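What follows is a single chain, given as structure tokens, in the form predicted alone.
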Amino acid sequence: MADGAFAQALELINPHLYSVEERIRAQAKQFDPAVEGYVSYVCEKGGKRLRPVLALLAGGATGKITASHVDLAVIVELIHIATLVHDDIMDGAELRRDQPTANAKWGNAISVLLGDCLFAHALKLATGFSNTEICRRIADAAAEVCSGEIIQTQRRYDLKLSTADYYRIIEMKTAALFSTACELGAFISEANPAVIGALKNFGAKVGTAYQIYDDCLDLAGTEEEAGKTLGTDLRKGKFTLPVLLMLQNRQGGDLSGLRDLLLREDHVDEEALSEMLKQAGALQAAAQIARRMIGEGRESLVLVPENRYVSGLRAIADHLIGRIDRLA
């Protein structure tokens, strides 16, 4: 996809996105001065802000973008930042967005509590909506994200993990926030239920595809392009889609050798595994599944009356396909 269309999609919501950025940075001031510096550090590192982008575009696709849409965008991003802080602790990651992670900087104890603070603060902000259903949906999404992380951690080094189990985990830990951003963006605009459902489905499909892309990046990307520590999934026994697809296609001694390689907790031979993934075509197969999911998400947008914000949502989906193509 032309990156120009992606840039145009962001241009549509640029003033609102700027407000979101300002609001996120301002949140640190809401904490005790002794805590403010930690919050400021993890909130100011920027990032793609994909979830706020989707919340704002979904709002524009179904009406006028309001202050409530900006509030929603801030809240979903704060929940996302909280999950990243906790993820980095569990993965032992030292780099995020080209900077030391909170745990690399201050250790695990402070980082766990910092993530907790951000979750609590996001949910406190959500109580500002007059419609309690919005607050409930945000709380549900936050609980789903955390539950997905627990299940993934529970299933580490589990060679019986199926692709169905994997999809369920990533639908919870990643797609839930994408889906909620799109759904509530339309709900705040008081769109009809069919349109809200279509946007919710779009967010779920794009969020699932995004996690598959991120999992492929962890196996085949470079830290320079990703700006974060890679290879953590294998080192921590998280078997993602390319690995599961490769396991499905191995037999006999070949399968037993691969299993031995995957179960080494001390040192994973990443080069050997990377070569096996390439030879098996597992990355390409995973990328194809992600592309198909994005296609299904795009199809659900036919239920949303056409305007430039709907085109913007399609541009986001196409931009993700471009990134997947470059990787695989």
Contents of the next structure:
Protein chains: 2
Amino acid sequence: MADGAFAQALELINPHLYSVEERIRAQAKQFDPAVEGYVSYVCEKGGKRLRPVLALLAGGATGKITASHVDLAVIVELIHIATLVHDDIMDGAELRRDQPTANAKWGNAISVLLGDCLFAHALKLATGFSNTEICRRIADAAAEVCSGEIIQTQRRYDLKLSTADYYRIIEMKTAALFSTACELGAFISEANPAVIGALKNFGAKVGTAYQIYDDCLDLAGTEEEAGKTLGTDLRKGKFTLPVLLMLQNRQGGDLSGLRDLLLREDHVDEEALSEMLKQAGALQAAAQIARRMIGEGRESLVLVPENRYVSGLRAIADHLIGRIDRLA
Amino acid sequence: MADGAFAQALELINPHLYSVEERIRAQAKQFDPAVEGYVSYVCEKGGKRLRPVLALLAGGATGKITASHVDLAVIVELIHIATLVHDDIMDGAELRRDQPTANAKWGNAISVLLGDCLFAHALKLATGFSNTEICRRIADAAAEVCSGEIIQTQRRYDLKLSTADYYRIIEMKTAALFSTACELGAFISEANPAVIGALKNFGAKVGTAYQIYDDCLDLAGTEEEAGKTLGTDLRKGKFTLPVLLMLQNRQGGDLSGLRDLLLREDHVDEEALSEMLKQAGALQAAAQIARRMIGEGRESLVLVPENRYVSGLRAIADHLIGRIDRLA
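Having gone through the form predicted alone, I am curious about the other one (the form predicted together with a further copy of the same chain); can you provide its structure?
Okay, now the whole complex, with that chain kicking things off.
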């Protein structure tokens, strides 16, 4: 099994990941009792904990994994959960990690506030670092994530969105938190600037590739496999890489037909689009771009002195490539 | 004119308030160009800047007003603006400070994200303080504000809401930021703990009273005067102090009739309720409670050595009493 290395990487940080899970679970208790239930619902739904995994592996790649790395892992995951809660409101999504979303369960008003609460709480935890630089970078990443989401929302149904615009959006909304997890993992270990920069770059590339993968999944995956509502991007006018690549390569009547399909708010003909994507090889092209990015991220790891955790980071990258391969 | 002292208080901090305004205006430039316009729209709409005023006066009451006090004032106002953006979404409000709300202008999705952006940015600014305790308390207050709002939302249309529940909610959602502005104003000046505590208490009492006033305004004010959509509380099932006092004092058929009126979602008979409130003297009773709280806040200032800024804080308190008097 190709994923042996991936399993090994997780095994390596298993006790720390366990602490992260415990700590995330314990956060709910720090809220008012009236709010606790909401917090624990969205925090305990599991998820892949990708950002914590990266923070911990980056820590191990550059030294000993400490309580501060666990703190970092908890904080980046809480920020991620907060953005998911707000994303699901905007997407009108019903399902997340195989369970009803917060908005499906309690409505939009509670969900807006719940996201805010988690966000504020994560930043409160970040003030626990004695080095204020860490807290600053976390707040910075959080602001970047939100700005990226705003631009994405602003450009919905915009047929002039270029692939460059798309990359910029996903670098902000997704890669910023991945790269901060890796960068600060190394920063906490007091690694040298070149190593910190290399890990930051690794996180940025893997994060961008991950979002491309996730966007392909939304177009071509099955809900059963993904555990969340799919097809929401097109229904909400979010044109992601495969669609943009297809738009780039069409002219004349073909282009008009595709544009018409894409602009049909709320009743997208998913089958017709899926057929077009297949014929154009657009998913494959997007997948290829994601693979290339992961390759670039992998390459930047040559600057990091070798150990088991560095191999672990490579295994994460390879695992993502494997998932991309299965999809397209 | 009774408000001479109020005008004098503002005059006292005028150059600093001007810096706060400039700094708030400058924040928009720190966002991505695509986001800048949204940020400047919600930041430049003016408003009373009550929280900055308190932060600056508390600073002056305990020492020299420094750049750090201006930072604090900017940060608490940005957090306040972020919560207003989200409040307006939840209330479906169309008007704020005499202009269309962000949600009326750009829809809920952008507004959710805009609030998030402002929030993250405010906390990023807070990491600029060399003493991490300041940032922690600000994040703490922000989390408290959101938790208060959640509880409020959760208890909508809840006829079992007690006045004690109401006080708890408004202490969290409003007074927390007022008290943090005052407390940290003194903390930055390195005032002694008793003085810091006194100012914190002043902020908490004035903040609670301010929310009671604002809630009375929503029931009995005019939109022209308030510059925002009114009557939203009842339409959204938010039972505020005057309504709760009225519920407390009714029995039998009277109580059933009132309950029926209150539970009519979206088509509240505002005239009938307004008449009931008047007959019951409920606005007057709520106003009296607010005045008493302001008195308590004023009293706590005896622990703060006298100077012009301490008088300024009293003038703010008296000004609020004046506005309450005009309403009920």
